[in-house]
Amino acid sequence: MSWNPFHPDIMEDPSSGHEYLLDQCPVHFFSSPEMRFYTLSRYDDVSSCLRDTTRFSSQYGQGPNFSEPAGMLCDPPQHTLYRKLIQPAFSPKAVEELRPKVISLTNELVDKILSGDSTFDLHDEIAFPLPVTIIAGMLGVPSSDLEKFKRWSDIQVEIMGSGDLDKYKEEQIEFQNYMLKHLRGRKLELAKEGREGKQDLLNLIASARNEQDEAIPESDALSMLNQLLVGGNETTTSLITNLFWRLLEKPSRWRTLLEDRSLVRSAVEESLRYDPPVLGLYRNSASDIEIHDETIPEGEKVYVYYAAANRDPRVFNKPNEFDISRKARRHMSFGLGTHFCVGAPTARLEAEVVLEVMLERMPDLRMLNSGERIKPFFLWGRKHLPCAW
């Protein structure tokens, strides 16, 4: 027996392959004409891999294809420098300052739903517009360009998960030119105003300088903007849709939350554990690596499978049960170590606020059907989630 992440059954339900990987094949090799990689699935192996940037490098990208190092998708010390540059935008204080905006925007979206038909698509009308509006605002992008941003973000994700890095070449060039113009425009503003201007993410990147007090390369700045766009949009959209999907597929879960709002935070964490928006990301073997009597040769891609680690029975009691009262926050859904997701606090904030607002304003919410999943094999979310109120 083997495991194929592209098999229709696995695409439909990735968890259907977890038991095989965890019990029988903790180091799995997959090969196709488009790509090849090893997969690590056990919690302890995933944890060790993510903490070991010497043997498991990010130097050639965190997707299934080898790419040139840029921005934060590098090993320390370059990664450390770039992460430090943008960290102020994701500090506890900065994230908490976002809360009123997230609450206001969520209520605006709910107002629009309640003023229309009793049926709606939760993905299209809540889960997509909220995160993309927030991250676009943090990047200083006008709201009039949100649809462009969504399209570009979808394209970036599809490219990352395919075997063709030149796919959508014209759209990639369009996006890069847009962001380059935006970046250079902000640099001109900063030159006139000084570096004490608005401290949004774009400002932090436009004014960033390296340890030699030189402006960081535009290629790295654009890479960071791209990573932040995708990370602050696609994954949070899937977190929100996955959360409501599981809560509504068994109405008793929704009723439990209506009766006990203190479970909101643990419900979000259980959604992250059970249905991670990013099933896994990649590292590159910097040497021959021995694990479980298997050898991962130097120079191979290694799929770090968060989703399987989150269901490892060695760590989680009854891992295949969705339990909104579960207290554990040891899931791998935001990664671990050096490359732990910088936007994790923002994603948690948005998901918690949406859930709190919907419980308050749409207590009779119900799901019509489970919709359909998004396309990229290494991501997990609903492309549509038809609901009614």
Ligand code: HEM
Given for the second form:
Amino acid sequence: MSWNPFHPDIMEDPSSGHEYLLDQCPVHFFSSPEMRFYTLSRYDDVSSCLRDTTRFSSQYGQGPNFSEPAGMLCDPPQHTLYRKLIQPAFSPKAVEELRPKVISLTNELVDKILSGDSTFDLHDEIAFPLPVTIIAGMLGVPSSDLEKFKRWSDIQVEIMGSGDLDKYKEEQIEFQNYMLKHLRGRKLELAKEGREGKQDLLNLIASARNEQDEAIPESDALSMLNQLLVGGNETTTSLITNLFWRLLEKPSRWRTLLEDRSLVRSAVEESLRYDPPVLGLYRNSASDIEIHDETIPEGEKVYVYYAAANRDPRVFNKPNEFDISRKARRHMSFGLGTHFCVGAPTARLEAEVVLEVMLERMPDLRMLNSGERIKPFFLWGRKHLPCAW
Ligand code: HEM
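After the form predicted on its own, can we look at the form predicted in complex with the named molecule?
Next comes the full complex, this chain leading.
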């Protein structure tokens, strides 16, 4: 066992372990007193696994701990029903309609920075408030509750990566009660106003009915709200911090973008490939699975390691080089197949708008230091990114 995702060196730089996994250990087994799992890292293995929901099931959760199926955290057919239900809020038209709001919010945040000191934390001032405000808006939650939301979102992530499920019990209950109150409030509004009321994501969930035309269970609705909150929040924050970190650590990259704005889109994609905000997620082996002369026994957790797949030299030329002109759309950072990230276009929109606005309004932007990484071992982003304009 010569790879350990919790080792301080790997925590500091997850990519330092990729070569070993990709070359020598494509099916890796990790075990500690807290958790055990197999890791798949080659691009083709990750791709096959994500396309095969029969053998690699999502039924017992996408984190390292086993959980009960709920909402979209499960396999088809339940997954198909719920995914279809929220899809309208993520259609290309819906995402495009969000653009003016993302632009004006980003400009407001930049106004605030420019009216203050010449130094600021890019995480606190931009990368955190933008996604949380957007997802809260999509869920119809008042912006006065944003800080609470962030705290709850962080807790969901910590729970996913921790062996100690009781640690945040009280806050978890507080969050569930808050969401339940919100959900029930919307159901009442819908009963009064009909479906014509507010057309947001919360409406789609509050008015959801199953194939028998019955209201879906509240536990499934809550699970989806949970997943959207976490999925739409910390991940996009990390995309933005990671993107600026890499662009500013070599000022020549920033200058190249200042001269050629047509590279904005590929710079965002390269950031996603090189520094995936979700390094990997889990599947559950539904039978014994033979792969590369190894057997993953039934009932095990399988870590699908997008970050290593994104550096697989069989697919990406010079994978360890950060190249903003690379055509990198085949990366795995939003997953693949049935559970492919429904919010990918929203995340791309937010990152592209932030980059465009900052290039325009803060051409002399520079990074003071690279801050520190966020805590959970399977997520990758900066907790702080001190900058100056
Ligand atoms: C850079 C930002 C993001 C990253 C890196 C990311 C990553 C991912 C990944 C890897 C998956 C696949 C999960 C699996 O296979 O089990 C996923 C699914 C999902 N993401 Fe995202 N995500 C991001 C942004 C968003 C946003 C903005 C939203 C919502 C507004 C969102 C909502 C979801 C949901 C609901 C799913 C579950 C889809 C399903 O099971 O069918 N994500 N995301």
